[in-house]
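This document starts with one chain, in the form predicted alone, laid out as structure tokens.
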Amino acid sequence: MRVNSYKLQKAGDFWAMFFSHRMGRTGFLIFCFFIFLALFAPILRTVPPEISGSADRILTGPDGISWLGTDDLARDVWSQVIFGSRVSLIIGFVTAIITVFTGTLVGLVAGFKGGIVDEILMRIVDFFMMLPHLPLMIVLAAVMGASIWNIVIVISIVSWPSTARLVRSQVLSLKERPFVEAIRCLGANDITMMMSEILPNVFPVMFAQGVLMVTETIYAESVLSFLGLGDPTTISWGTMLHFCFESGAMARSPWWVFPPIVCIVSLIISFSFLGTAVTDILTPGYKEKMGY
């Protein structure tokens, strides 16, 4: 019971410090705004984003019918922006989960086992980190085909090594701590020590890395979709910019160009602020500095 109370107190201190952090508050509010759009998209005066309108509604500016105008197929830009938030958030979170899970597993095993296992796994990590990420993602996306889930796989393949290296460095420090030696003396096997003693102490790093991975994923998905490697049957902010560029209407339809750009930049800034806040809070001495 005392342990649970201590954990609740630590959680309460974390959130108190988080919401007292200016960047944390700002990033959280922007994030909540996009979550609201994604959850309540069908009732926010939207229509199915893939539905084309009549010929006289092609490339019309914002008006009472279409709040953000229409595209070259008379589709409602407002609806595309709102439903596009779902795609960006889903891809961002799913990819971050896969990336952090894979990187944590590799880093945990490499750091704890050491020796030849560490050497082999780290050479694999170094190989992936040495490759140019954007060209590799372009090649993989082109080979695998246009699909949202292929985009998730492509981004995950090139993103996990940084998490693995970061987790490994934490594990190398943690496995020499007295509490790990104590449970080893009690006869615990390697899996028990990794899961019960090492992994919980790596969670803060995993959380911070996951937030940063969402930012990188949203940017990568937008770039790949803009280059025509996204799923053309699914409207995302990146595919909106791709269709706008392909139509040759970028210069004369700012209502079609700027909304997805503003959304992409805002969501990236949101997660960058969240990542900065979490990193600051996890920095040794921050809690004492803030008086908690």
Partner chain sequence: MNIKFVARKILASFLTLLAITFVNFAIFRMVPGDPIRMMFKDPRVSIEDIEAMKVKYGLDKPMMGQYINYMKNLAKGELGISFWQKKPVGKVIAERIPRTLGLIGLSLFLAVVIGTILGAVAGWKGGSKTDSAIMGISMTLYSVPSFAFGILLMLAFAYHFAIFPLGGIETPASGFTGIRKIFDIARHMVLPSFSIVLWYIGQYILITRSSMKDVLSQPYIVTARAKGVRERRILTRHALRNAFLPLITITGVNIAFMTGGIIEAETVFSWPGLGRLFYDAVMKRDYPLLQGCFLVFAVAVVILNFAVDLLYTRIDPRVRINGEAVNEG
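Positions refer to the first chain, counted from 1. All of these numbers come straight from a predicted model, not from anything done at the bench. Rigid core here is just the name for the largest C-alpha set that superposes within 1.5 Å across the two forms. What changes on going to the form predicted in complex with the partner chain:
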Given for the second form:
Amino acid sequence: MRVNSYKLQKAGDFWAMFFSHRMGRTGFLIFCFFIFLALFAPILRTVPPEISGSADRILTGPDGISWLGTDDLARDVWSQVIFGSRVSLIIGFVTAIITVFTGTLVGLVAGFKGGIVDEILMRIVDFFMMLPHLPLMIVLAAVMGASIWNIVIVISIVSWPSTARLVRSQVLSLKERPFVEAIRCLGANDITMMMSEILPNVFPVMFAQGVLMVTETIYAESVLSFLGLGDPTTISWGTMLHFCFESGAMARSPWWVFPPIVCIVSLIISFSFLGTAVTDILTPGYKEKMGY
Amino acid sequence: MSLLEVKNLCVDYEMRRGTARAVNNVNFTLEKGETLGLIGESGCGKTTAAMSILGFVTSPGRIAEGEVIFKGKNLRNFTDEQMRQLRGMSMSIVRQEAQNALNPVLTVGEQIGEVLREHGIRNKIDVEDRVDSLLEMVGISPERKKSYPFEFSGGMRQRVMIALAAIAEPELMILDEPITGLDVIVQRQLLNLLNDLKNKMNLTALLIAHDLSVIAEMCSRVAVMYGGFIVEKADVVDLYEKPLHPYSKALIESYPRIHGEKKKLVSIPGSPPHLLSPPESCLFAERCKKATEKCFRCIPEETIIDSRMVRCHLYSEEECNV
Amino acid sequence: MNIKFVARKILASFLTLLAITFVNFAIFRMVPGDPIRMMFKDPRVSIEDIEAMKVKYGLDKPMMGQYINYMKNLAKGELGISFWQKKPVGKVIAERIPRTLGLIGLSLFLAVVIGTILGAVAGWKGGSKTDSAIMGISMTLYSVPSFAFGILLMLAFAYHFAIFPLGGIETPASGFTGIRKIFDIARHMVLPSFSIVLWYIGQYILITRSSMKDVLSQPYIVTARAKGVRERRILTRHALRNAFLPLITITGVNIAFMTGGIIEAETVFSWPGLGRLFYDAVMKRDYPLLQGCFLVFAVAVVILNFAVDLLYTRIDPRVRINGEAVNEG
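Given the form predicted alone, state the structure of the form predicted in complex with the partner chain.
In what comes next, the whole complex appears, and the chain from above leads the way.
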């Protein structure tokens, strides 16, 4: 899973390779499907997701009014599912951007400065990686209170170190490369060098890591929400499962259980596939192996 | 009967964008006790040719044509198990010194002895004795067989590799750039060691190098490879004194001479050919000063002149029949 | 074993533990508002009671003094009193530990054994149909949260087929003893442990596979083939052993991540271990208990990591002899 650092000569090559990669193609299709759901949720919904129906519509199976049935408060499952995709995607992307940005910054500084700065930063990273992830997230979420943005913060706090580590090792290997040494001899200062030579070569790692972070975030959000730490005012797939599990009606209402599970799993799978495709393509030798 | 006969060997690499022929119509023989040199730039197919003798051509590569006849038997008809029996026992290889060419978590003694153990020699004392004497022969104290590869220097590791290749006294030893990448003094020592072994064991060897001086140390005959073809085959001295093929000439001129008159070093213009869908012509024509119109029209055939072989239109009368 | 290496690891683990106690202390002091009021969201608790509690917990002292106080209590094994269970946190946690260890031990064992075999096969047969099948399955498994496996398994095998119990650790009021009790517990263990195995195995297979592929591309594998070593022996002696090295490191890193699966599985199946306790502490907003649970999880991760490091020194001769991994390629 080593990702090498060469600049992609042609963006066209990248996309050609991406779409001829079976996993890349499948992942992209599923991803587009969820983007579609999220974008057009207000049009696609039947009843607004947070509105309870009348008492006689509690836990009804799929019918003409509620395509995927209703929950124990007579709310529409289909609407909850499509609005849930918004929560997952937004939290996923925002957190991925925050963690990749923070991680890259720390990794760049540590790898570039070296010495005592590197030592201190890496000890902090090691320490964070040693803390039990989910328990830490749970404790933070419990202490900070439940809201979407707290969840974003909580997941970010736990997830940035792995990116920092990866970027740092990438920077260290780049620093050894002849071209970096060459421009250093030409008298380039640290900032120029970082911007012009190091950063562009770190991009592939950041990209791959970003995709990975989206999967981990969607995953973490669903778990936290399932454990009852989600934002109570916003319905996500995880909170749906939480209510379903707590209601005790799980076995009687498959239409309520399965849709959120299927959504969580397929969205995570799509990003795993995308990630695998990107990593494969950026692996040195793939291009040659495939004959591009 | 020759020990090894390679006839009309062609190795293809199937790529998405076409087929690359890495080894093209290669012919050579090795008599018992002889050392043949194989010389050429990197990427000219010399390693691929050597690996196909051992049966080491793996996907996407495949032997497209030709025969490898070892002691009268065509190795292309051998099963995997038969090839395995042969490897290590009857033919072995020393490759360029590389990080991790030896397994990092096994002691060197274990790795040398494994050759014998895997070919049915189970007696512990025999194996250990043999390992000790081989280590001694390559100049490593036998007590060090309990050490791990990372405790050795690059030169020492290469000695271990030689011991490993020589322990079963194979009939054929392939030396694939055995001293490349090491420092000059170590190179000298290893060359002496290899020459010693050759005399002591009456080895038959195929020596691959990109440096004619290394070949001259060990071989009487040499084959020059270019773009998958053997373009010239001759005695080392003859080739050195009077290269026939323009490429051989250029190759010799690009290396400094230690003895004799000082000459200006001349580099070969242009770059090695791209083997993916090559032109149906002499592959060197683009870079050749003496190239004629004919050279761009068809591939030259092997021509025999004074018991030397050369593949060049300058020496053949035949017309292109395309 | 290399003394220097072990000493360094002990020191590092000790410093980590120290830092963890501080984090554990600090997080619960960061609670917005008054921590004591947060602990008792009960309006019946009077101001005097809260003041008394503050003095008792030393919350009237400055931060540093509070931390020292906390450490002193920790040294005595006092983690405070659980509001929910009205018992010392230490005691509540202690009775849960063996149950969680049993569950995780079994699951981890199964996941590692099955995962190694499948991952090694996939890596060894790289590019084949077997490889892509194993790859596809493990990527799918990897994408399913442990709680989702739990729910699916529960719906299928506890509700629909009713082969296994819905949850808990034993049949209530069954009065089973001896071998029947053990059998009863084992039956209760099946579903939770499977949801952990399924959750972890995907990732484990992927790691084993990539490690195996990496090893198989190393020059020493070519050397072994050129020596005429049998394929099976190349796999067992040359490839697997080297593939294990990064695997052990990654397993160490993953321990911190594994805690998640346990909490999820125990929650779904009401397995009365530490994970379920953690969930209950969150639901009941029982902060002393939550703090204690987090500390136990964190300390367990540090200890297990230390154990993994020791194991590594035994397997890798480079670490055994030099005290650090020699970077070769």
